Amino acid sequence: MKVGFIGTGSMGSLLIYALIQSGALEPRQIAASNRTPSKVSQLSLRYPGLHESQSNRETVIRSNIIFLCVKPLEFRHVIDDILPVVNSNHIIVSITSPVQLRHLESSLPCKVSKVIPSVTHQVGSGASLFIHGERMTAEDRSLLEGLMSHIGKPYQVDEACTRITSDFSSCGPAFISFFLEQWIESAVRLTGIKRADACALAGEMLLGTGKLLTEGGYTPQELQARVAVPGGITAQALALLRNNLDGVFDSLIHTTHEKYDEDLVKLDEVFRASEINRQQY
């Protein structure tokens, strides 16, 4: 298996690290390209054997599976660039949630999928969201999901639910970290606990909570009931949170969906304009 990465920014480089670290891929199986060549040079120094492509087309030519790790509005440009060297056997994977399968399948002659990764893959955990295109065979799906299963748990989702599932799997670590950050800052300020101690305790708590929800058979509601004794400290604090956070999560979901819808409108315009230009020439 030869795997290419077009774009080696935050998530592209994380995926390369995680796949190598997990043993899913050896550096010699990877080709990468970036509009800033020095970023790929750094990766090739870090992972001897990783191929430093001189262009996006070279990355495609050298690969069976190609991850497009670029910003949404850069997709059209990248696709136009690599189109002459893409063949029907290639599997091209978008890791960007607003880019739709219809955008990819109407522009490329190959098999396409969307995989929404998570920063948690850096430690071999979390969920990878999969949305497969119509040209992907059962064997293709198994190949791609098998690759990503080395660094997280594959979940197939409906494209209509891309945003909300991404809120949990991809944005969730930032949301939960924000909550912990605020809690830790208050604890340090009000009680004098050392920040390092609070961070360590919070991290261990979060790890254990995740295991109870994924392996222990608890739902969030059941876990609250298990910890909160009626009339006790936890129950009183939970009542405070319920009163003060009422409506916050509705607003959170509205915010992420509004941004997603804005990006989708822009992408539709970009891909539509490109199609019109192709028909004219």
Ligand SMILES: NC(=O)C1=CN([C@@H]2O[C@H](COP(=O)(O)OP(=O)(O)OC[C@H]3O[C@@H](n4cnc5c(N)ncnc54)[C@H](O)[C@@H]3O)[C@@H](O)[C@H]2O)C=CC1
Second form
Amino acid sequence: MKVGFIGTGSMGSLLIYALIQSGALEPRQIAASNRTPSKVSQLSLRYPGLHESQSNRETVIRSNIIFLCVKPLEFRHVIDDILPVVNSNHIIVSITSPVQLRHLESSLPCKVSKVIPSVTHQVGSGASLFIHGERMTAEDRSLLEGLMSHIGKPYQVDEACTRITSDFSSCGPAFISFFLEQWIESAVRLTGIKRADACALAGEMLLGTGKLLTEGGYTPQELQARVAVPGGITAQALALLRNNLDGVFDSLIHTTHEKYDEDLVKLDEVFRASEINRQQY
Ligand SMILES: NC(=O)C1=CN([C@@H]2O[C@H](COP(=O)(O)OP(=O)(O)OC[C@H]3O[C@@H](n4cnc5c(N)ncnc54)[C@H](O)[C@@H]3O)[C@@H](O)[C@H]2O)C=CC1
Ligand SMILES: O=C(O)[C@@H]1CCC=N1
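Having seen the form predicted on its own, can you show the form predicted in complex with this ligand?
Starting with the chain above, the whole complex follows.
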């Protein structure tokens, strides 16, 4: 299996790192290209054998599966660029949520899927979300899921639920880190605890909480009940959080969905405009 990466910014390079580190791929199985070529040169120095493609087309030509790791509004440009060298056997994967299967299927002659990864894959953890296109056979699906299972837990989701599922799996690490950052800064300011100690304790706590939710059979509600003995300190603090955060998560979900919808409107325009142009010429 040969795997290509178009775009080696934050997420493209993280996926390359994680897939090599986990043993899922050897560097010689990978080809990569990026708008700024020096980013790929750095990767090929770090992983001898990784092929530094001179163009996105070269990445496609050398690969069976190609991950498009660029931002949503860069998709149209990348697709137009690689189109002449894409054939029906290629599997092209979008790692970004607002790009729809219909955008990919209407503009590419190959098999397509969306796989929304998470920064947690850097440590072989977290969920990756799968939304397969109709041209993906059962064999293609298990090939892609098998590859990603080395660095996270594959989850099939409906495209209509892409935003809310990636809110948890992909944006979640940032949201929870924000929560912890605020908490740690208050702790440092009010109690004098060393920031490094607070960070280490917060990380261990989050890891353990994650395990209780995934392996320990707890729901978030049950976990609160287990820790918050009636009349105790945790119960009092939970009441404070409940009052102060009332409505925050509704607003959070509205915010992520509004931004997603904005991107989707722009993508629909870009993909439609380009189809109209193609018909004219
Ligand atoms: N950061 C995260 O945790 C996650 C990000 N994503 C999605 O992944 C996508 C990429 O995100 P990042 O890697 O954080 O962005 P980034 O900006 O770090 O990387 C994008 C890369 O694409 C390259 N690029 C742009 N146009 C190109 C072209 N025509 N040909 C070749 N390379 C080109 C840029 O030079 C850059 O290196 C975004 O849509 C993001 O929403 C998805 C899941 C998680
Ligand atoms: O494309 C997305 O929705 C992802 C989730 C986190 C960042 N970007």
